[in-house]
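Only one chain is included here, represented as structure tokens and corresponding to the form predicted alone.
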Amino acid sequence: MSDKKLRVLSGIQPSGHLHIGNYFGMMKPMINWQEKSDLFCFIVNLHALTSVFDAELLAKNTLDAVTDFLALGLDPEKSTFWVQGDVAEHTELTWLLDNVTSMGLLERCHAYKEKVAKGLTPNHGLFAYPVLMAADIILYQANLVPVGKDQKQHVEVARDIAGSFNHTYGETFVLPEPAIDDDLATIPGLDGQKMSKSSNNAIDIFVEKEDLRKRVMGIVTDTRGVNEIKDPDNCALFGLYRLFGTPEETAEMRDRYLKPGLKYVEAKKELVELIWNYFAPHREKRAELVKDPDTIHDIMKAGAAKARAVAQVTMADARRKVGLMY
């Protein structure tokens, strides 16, 4: 298969202001294949609905993700690209799978126990959260599923879960493969663990400038002093920089942490400049599209039918499987 018939295929949750963890890890990878695949990409709100409960709230943030990732680039005319709750083969298909899906599947997953150690309420949706990513994936026929590591064992739920409806019934789904790109699967905070919104050690895309350098110049760094060597593979600071810099930037900046001299909060003001200069051109993009929410809400019905179209051929199959059509 060429890499211009492959389909990829992945979603975010409206679950809060949009990162640079989100943008490194999912949104860009997701953009770059728009111009070498058929891809598939939405905004996840029924997901969302396990940990938000703010009906304005969850309604605000959905939008808000959508017209972020227009403005960093995604293209409607080269994507799928819709919010998942106006597709409703989602939850359909979501029922179906329901039924050949075993409940030691779903205990072993890790997401589920580690929400729930950070207290999380636990509920139905967030024990079965991994049934319905199963849906999105493999309504589409999705060949690779872009995801963090942290993800990989929700496409290969989605694997087994598509494997037993095609023992059960036969060849409907396609098994899907998770593609995680190592030098991006984990995007460290600012205390140096995994950024999320969760750990409040996230920096968000569209940050005014102080809130920007407030967040960089909190940055976890170690207690070495200006003349001692430091270790930039240990350094969330450096791991930051090395995603906005050059390549010619970046390698310089390893040899100021290998040399004496380096003062961590002069590399901390480079590094809101980077920030900052990187999504300039996307925050003027973004200014532009939330004077004309109209064209914003005319786009995402228009991928909500393209989506739709895809969806509705792969249930009629599977209903007919199953005995739904009669």
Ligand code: TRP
Given for the second form:
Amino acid sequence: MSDKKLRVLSGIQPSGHLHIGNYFGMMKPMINWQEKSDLFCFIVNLHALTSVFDAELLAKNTLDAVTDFLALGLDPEKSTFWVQGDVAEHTELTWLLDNVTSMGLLERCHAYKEKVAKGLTPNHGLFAYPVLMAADIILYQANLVPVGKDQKQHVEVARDIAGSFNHTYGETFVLPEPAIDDDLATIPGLDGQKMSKSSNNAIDIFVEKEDLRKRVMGIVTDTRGVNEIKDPDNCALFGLYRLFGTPEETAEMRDRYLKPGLKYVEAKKELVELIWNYFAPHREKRAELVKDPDTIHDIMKAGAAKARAVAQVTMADARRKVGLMY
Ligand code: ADP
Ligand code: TRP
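Can you switch from the form predicted alone and show the form predicted together with tryptophan instead?
Zooming out: every chain and molecule, the one shown earlier first.
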């Protein structure tokens, strides 16, 4: 049922080419939400500052992410779609929230702990990342935040921080909840591990066909021969196939796994065509959009104004609550 009162919000970092894990895990569900909720969708370039230190690259990735989203069907008329750094209230609210956030809460965050464990020298931005994310969410009084499993804890932290602010200063923020689609929770990469920009196991959404072919041919399969029965449920190739095939095609492919005769290379060739055809209309739309960067900039300017109008209402209330109005 359509419920335009339900405010759904999520963001994605412009930290590289967007891949089909991002698409199925975040972008497609968000695009679906625009039909049935009051959708707030944004590109989080401020968060990307924690890991991207090349200005030109960040600017390019931001514009690319915006273009990708528009090409994939995000409709700025049906949603509020903007770039985080264009709305200063995100960072302004962050400071108010910093002062009701305990160090312990942030120290327990998995994403921070994992990055430190990987040997990354933590800067304050990386540590404070969840507070900015909390500001992103509660600035718009969002009810539901669709994210991948890896971001669930950050949404819970946002809820804690909102609760702590409300407790200190009185009811101000809606407490958000994470929304996780278990079926799509983790899209496998070429190696069967979670597809990720940083693991070199991703298939980008917008690639040349020859590159797509090379990536798909690189999907790791087991060593079972043509005449052996295969295991669709533990196979990255099938895990990807089912995302692009119709239910009938997927059922048929499952059947072929369970009978002798399937050559993985044949399934891979079919997958190349499925992926290529799936994104064909979006590729065309993208080609049109890149011809006209001024229109893209206008769309983002209008999106930021729409977002700012909402953010300013919340911010005025928060400023009053903490005593910044005198
Ligand atoms: P990456 O791991 O490639 O750096 P991000 O962490 O920036 O991707 O994720 C951006 C969004 O895409 C998040 O909502 C995340 O949950 C989703 N996402 C990323 N990779 C996957 C995947 N393999 N399966 C499902 N969702 C994913
Ligand atoms: N941290 C999220 C990620 O890396 C991106 C993000 C920033 C976000 N702010 C948000 C997601 C607010 C949902 C809501 O994927």
